[in-house]
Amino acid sequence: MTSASAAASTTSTPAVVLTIAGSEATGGAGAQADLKTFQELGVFGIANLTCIVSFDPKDNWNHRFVPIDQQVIADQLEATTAAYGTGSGAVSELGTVKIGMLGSPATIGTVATALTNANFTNVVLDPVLICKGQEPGHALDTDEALKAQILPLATFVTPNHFEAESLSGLKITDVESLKAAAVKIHEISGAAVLAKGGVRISGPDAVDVFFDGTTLEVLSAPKVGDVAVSGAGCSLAAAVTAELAKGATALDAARTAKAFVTAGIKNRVTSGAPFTALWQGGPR
C-alpha cells in the first residue's frame, strides 16, 4: 500500500453540516463565520444563503439588507438535501443544520417547509430577531413568523440577551433572570437552550446559561473587553452545530462552543469598521 493509500484508508469521513444564513460582506458574521467555524471544528460545511447584508459606512454602519429570491433559496435547499440529505444514499448524510438570519416572513416560510420535508436530527436556531436598518413593521412581522414557524422545529436554541428577553417575555438583569429565561424558552420550544448573557450582564465574567429540561448549568469565562464582538453569536451556534454533528451531547456541545468563542474573542480582528470580529482560528 502506498503512503497516500494508507493515509486515505485511515482518514474518516467528516460529518456534514448546513448553515442557512445570510452573507455578511465584511466576513465577520453570518455564513462566512459559520463556514470558518465548521472548518476549524473538523466538519464539512455547506452554506445556503438567504440574504446579503452589507454594512453601510456612510450611514453609521447600518445594514443594507438584500433578500435572495425565494425560488433561489428553495433551489439551494433542494440541491443540498438531494446531495447530502438523510436517505439520499450519499456517503455522508446531512442530519444537522444551523439556522441563522432569515430576514423576512417569506424566507421563513420557505425554510420552514424545507426543514419539515428534510427531517433533520439536529436543528440549531440562532434566533436573529432584528436586522438593524429594517423597517420596524417588517422586523416585527419577521420576528413573529420566526417564533411561529421556525422555533417549534428547533432542537437547540442560542438566543442572545435581547432575543432571550423577546422569546421568554422576561426582563433579564442578572444571572438568575437569565436562568429563568432559559427555562421559559425551553418550555415554549422543547429545545435545549443556551441563553447568552455575554457582556450585557454586570460582573467580571461573560455568563451563558444552558438548560435542556433536565440540566441547568451556568457557563462562564472572564470577560474580554466590555463590548460585543461581531460574529460571536454566529460562531457559538455554529460550534454547537458542529459538535452535535460529531455526536456530542447538547451540554458538551455548549461547553465546547463557549470555549471556542472565548478564544476567538481573545484573538479578535480589528478593521476600519467601528467593531471587531471574532477570529475562528483563535483556539489555535
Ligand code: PXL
Given for the second form:
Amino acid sequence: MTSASAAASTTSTPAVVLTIAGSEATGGAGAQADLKTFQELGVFGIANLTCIVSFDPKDNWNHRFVPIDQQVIADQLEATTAAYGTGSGAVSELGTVKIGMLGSPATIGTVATALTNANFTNVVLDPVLICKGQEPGHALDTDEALKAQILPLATFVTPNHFEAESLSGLKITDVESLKAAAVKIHEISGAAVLAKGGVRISGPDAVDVFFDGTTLEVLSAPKVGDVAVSGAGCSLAAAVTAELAKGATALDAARTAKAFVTAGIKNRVTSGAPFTALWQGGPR
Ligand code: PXL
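Could you drop in the structure for the form predicted in complex with the ligand? We only have the form predicted on its own so far.
What follows is the whole complex; the chain from before opens it.
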C-alpha cells in the first residue's frame, strides 16, 4: 500500500455503531430503519437482532412477534464485541450502541448482561414499550424489566409521548408537561433525554424537548401531516446514535436528528399498508 492510499484509508475509517433491535419486515421501522439511517449519516452500522415483527394484513396490521432464541442473541453480541468492541484491535472501536425493541424480559436480561460487560461510552435507548398486538400481561412484564434493567444503563433516552408518560408517571398534554416529563426521566435515569411530543401535542409544530441535567431546549419543526409515520422514532434515535459516535455533543446530536427525521417525514413512502414510512434518503 502506498503512503497516499494508507492515509486515505485512515482518514475515511468510519465510526462503528451497533443497533440491538428487532426486524420489522416491511422495512419502515426497527433494525432496517436504523441501518439506513446509519448509512446516510456516514457511520458503519451493525445490527444484532432481538426479534422478528411481521405485521398481519389479515388482522388489522397487528404485530406478529417472534423472539430470537436467547443463545442466538448472545452469540450475535459476542461476535460483534469480539470484532469491534473495546480491546478488539479494531481501528475504530465500537463505543456507541442503540437499543430498540427487545420485546421480552428474557431478552432484556441477555442484553443488560452484554451491555454491562462491554462498557460502551454511549448507550442510546429508544424505550419501545408496547408492541401492538402483544399480550398485555407479557407487555407489562417487559416494560417493568426495561425500566429496571436497561434504563439505568442508558446515557441517552428517546421516549415518545406514551413512553414519556409511562417512564415519568406524568400526564403529558402540552409543551410544559412534556418538559416536566423530560426533567423527571433525566432524574430517574441520569441520561440525556429527548422526549418526543410529535404529532400528539396539539398545535402547528411537532415539538420535542431535550434535557441533559443542564440544558433544557425545545426542538420544534412545522408538523408534516397529523398522523405518525412508521420509523420516525427508530430513525430519530439511530440518528442520535450516529452523531454521538462521530463526536457530537448530546444537544447537537438531538438537533441533527430532529432535522434528519423532519426531512425523512417530508419524503415519506406510501404502500398498501395503512401507514407511511419515513425515507432516510429524504435529506439528500
Ligand atoms: O417503531 C417501533 C418499532 C421498533 N422495532 C420494531 C418494530 C417497531 C414498530 O413496529 O416493529 C421491530
